[in-house]
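Starting off, we have a lone chain in the form predicted on its own, written out as structure tokens.
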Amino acid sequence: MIKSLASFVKLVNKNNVFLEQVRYASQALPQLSSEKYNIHRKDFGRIESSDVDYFRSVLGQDRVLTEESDVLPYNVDWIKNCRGQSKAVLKPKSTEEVSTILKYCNERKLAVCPQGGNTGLVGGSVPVFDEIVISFSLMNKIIDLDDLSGALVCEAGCVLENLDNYVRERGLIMPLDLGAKGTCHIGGNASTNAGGLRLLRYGNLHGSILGVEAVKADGTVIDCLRSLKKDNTGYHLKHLFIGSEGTLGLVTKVAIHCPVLPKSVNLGFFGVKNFENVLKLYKSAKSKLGEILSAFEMADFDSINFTAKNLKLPNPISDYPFYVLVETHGSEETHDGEKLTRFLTNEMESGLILDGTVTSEPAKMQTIWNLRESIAAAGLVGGYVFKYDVSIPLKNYYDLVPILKKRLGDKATKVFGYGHVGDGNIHINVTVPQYTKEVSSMLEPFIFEEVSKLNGSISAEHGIGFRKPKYIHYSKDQSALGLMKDLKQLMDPNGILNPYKVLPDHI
């Protein structure tokens, strides 16, 4: 039967701060990344008091952090897996200041680590050793919005949710939506080529980003900040910086295309018997919902049950082996609502949907989205989580979850999968009481070998970061890696930009 969500909304409103609570649920510091992963420091310069004096002459006293207690939050990633040893955090307010900083660091061979909202899951945004952190938190100005073309130009430190709120007031939306939208920065999104919940409708950032401004290691500012949809003038240099995770240059400004705000948004949440039926339902949704389909998300029982239990969030329908979340964006509320309701009714009659609910009320939709978006954080309660973000052909999309359950046995508390069926991206979480090298060695490189056998990608949207360089060869052959190395050598010959990230030492 189709259920009302009214009784659930009040409960969720009481939990609107749960993400921050979970984010810092464990106060224990993780082991130093260099020790945990047996990494050796490269031959970079070491920051001295004279360097700090220089940075203060450029930025002022307040925007150079050197006290251990002030620097510590910038050394630890939010899932408390990686921990660096930086002695200084710099907080520029302009591209010119970033350029000055990098020119100086390049001459002194001081390594740097760019950092946005620090919401990454592969250790790419925190130092490994004593790299100087360059925080973009103060570069948060909106420069221009053309509400006719939808082109937004802004600085890299703008928070994604703030940008979305800004453009919504002007009849547009950001093409990117993430669970971390309240913290992540648009520059970090661009640098990691973040995917998100609505890639099915609006595409990835390589298509949405119209231009970027970035600073090379030697301080040279690369101005590709055009806001045109079509600019066929030679090499598309912006693409070098999108997804390069700060290893080729630091993104300082972004021009991005914002689609028109949909007048009609509807959301369905369905219970499904098995994964085979999830795929059948996806095929049906593409056919019957067509142009209004904006998201098709899947989560297994453990993903939803674990999240609801750990974070005390309500599940608006009963327990089922799999759950599907379907969202539509359109222009006719009555038409779109009827279309989704008819889809639900038809597929309940066909047996593909066992139970479900459809709503267009913002509070009720947020209730459902909270449950889905909180899965990543829920596993952090009371333990450690190994997180994997991979792309796999749809016919094999869920295969790895039962394989890992069998492989790990009682060594894992839970193994669960969820993700974006519409673009083949599944997130696999393995929860354990605490990190152990035994479990890590059972997972890696096994999981990447299995992905490679299926011609998948070891990283769908989180990037390579610090955690995956030694496994990148499972998705890139030697010719591609060689060209990536050549680009790195050309644009950052001293290797000071986000070292130990993306590329392996030996190619």
Contents of the next structure:
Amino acid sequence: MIKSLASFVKLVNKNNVFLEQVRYASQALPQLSSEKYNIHRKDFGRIESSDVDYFRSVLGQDRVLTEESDVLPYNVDWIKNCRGQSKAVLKPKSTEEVSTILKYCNERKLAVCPQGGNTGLVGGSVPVFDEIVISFSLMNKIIDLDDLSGALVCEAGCVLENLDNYVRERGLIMPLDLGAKGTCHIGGNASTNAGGLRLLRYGNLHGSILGVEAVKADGTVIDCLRSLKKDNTGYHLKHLFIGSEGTLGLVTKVAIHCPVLPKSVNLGFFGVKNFENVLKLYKSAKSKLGEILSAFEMADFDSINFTAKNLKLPNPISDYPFYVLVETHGSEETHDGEKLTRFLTNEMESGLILDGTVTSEPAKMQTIWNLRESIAAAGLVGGYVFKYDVSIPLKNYYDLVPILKKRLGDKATKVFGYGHVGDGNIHINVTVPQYTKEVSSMLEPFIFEEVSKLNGSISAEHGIGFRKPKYIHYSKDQSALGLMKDLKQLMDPNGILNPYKVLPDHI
Ligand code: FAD
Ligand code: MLT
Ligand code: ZN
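Here we have the form predicted on its own; I need the corresponding form predicted in complex with D-malate.
What follows is the entire complex, opening with the chain shown before.
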């Protein structure tokens, strides 16, 4: 058991400070998802020793894990909310192997759960019952980089940070960046349509991903792996796999457009009096920084204070009700510096910025980004966190935080809000000493009803996964859900791909 917990910790983290804290939190494994959420197993086949023999004949002995302690890390999600009961993990190394495995599983009606870096936040990446985990961790080859067009072609299991390091050496960057970059896979990013810290500037993955190769439930390989910017030949099938969370096919390769590495990068971290001023500052940043604005993030006092304290991270400025992080990516240091100075001078005079720091030194920028990116991890320390990632029109962006504080009273340790203002996406986290059904039912469906009243989306970037299918109707109408069901039926008639996820039972 100790060995398995240790390997779990190793799997989810690379930062030493954080590692110790998650080790502590992981002493208690979450309750089985099927019991916690009262789910009934669907009528799939059950894995037998003859199946394991078959998988071993395809993949070899070492790439089929069946020891309980080896399989455990693949059964538990990052926030320790969900726990599945898989008995086997398969680690293919090629598209052909994925295809062979899926064809067999489909014929035997064995359900599967595709898994990338297992950093997903909605329980989509881990099984619920005994679904076979298909891990992409060994499909991590970079296939091609065209440094003129910026098209990178790689296998689905490449870790985002490794790709970023690779393309940076060649004058490019990955078009997405997120706190989980050291662990998440590009195939997982594609399958969740991950947003992240610079979507404001580089757009979402439906735009950046040029092509995908994916395998359907019956083993058919769908080759849409084009690297062209423009390709209007019929239906845009790649979009079916982007954001479908492993329910329509397994992504095996990705072609993605990498923007040019910015020559000049600046980062500002500011204290702001109230949320109204955060919005005014955003408006000003858009107009004064224009094309060089690459991120506009906000965090309230509790987000930053809680993170700094729990993870012992430095906050470079003193306490303020709200914090704003403004980043610029440009090609001309002097020009960018002048623009930023003008923005800063104006907004310090206007009082929108109360205090702050601006830097272009990589180490200092890293300290600030680290504080922002660690908010997710801080929520795990010493308790349980209910996480929401909603889109709300900007004028109401922060409304739900005070509403939830009032509703929960002392039942919550903290309720805090932070997120990607530029994308209208707020993360609301509610921390509690431990998961209870009482708090859960005070939050859900209440929060989704409120989001829906505000014309928002119940998931801006993390997806629906296992945690939200029964709430999807708050953001998708019946006709859209009907079409989703038809597509699922067409592409995966036996329903073996990531069951219990995304689609609600009754449509
Ligand atoms: P997993 O967690 O392994 O899987 C996610 C989903 O995709 C599952 O449904 C899984 O079945 C499916 N899947 C994985 N690989 C494949 C494949 N090859 N083919 C088909 N289906 C597949 N998300 C954001 O959008 N923005 C953020 O800013 C952000 N920040 C985060 C910060 C932290 C610290 C953490 C822990 C998570 C964050 N996330 C964020 C959520 C998460 O990292 C992303 O959803 C990420 O894209 C998941 O990638 P992964 O490889 O870990 O996928
Ligand atoms: C973030 O923006 O930090 C991520 O989406 C993770 C989170 O919601 O905490
Ligand atoms: Zn986010």
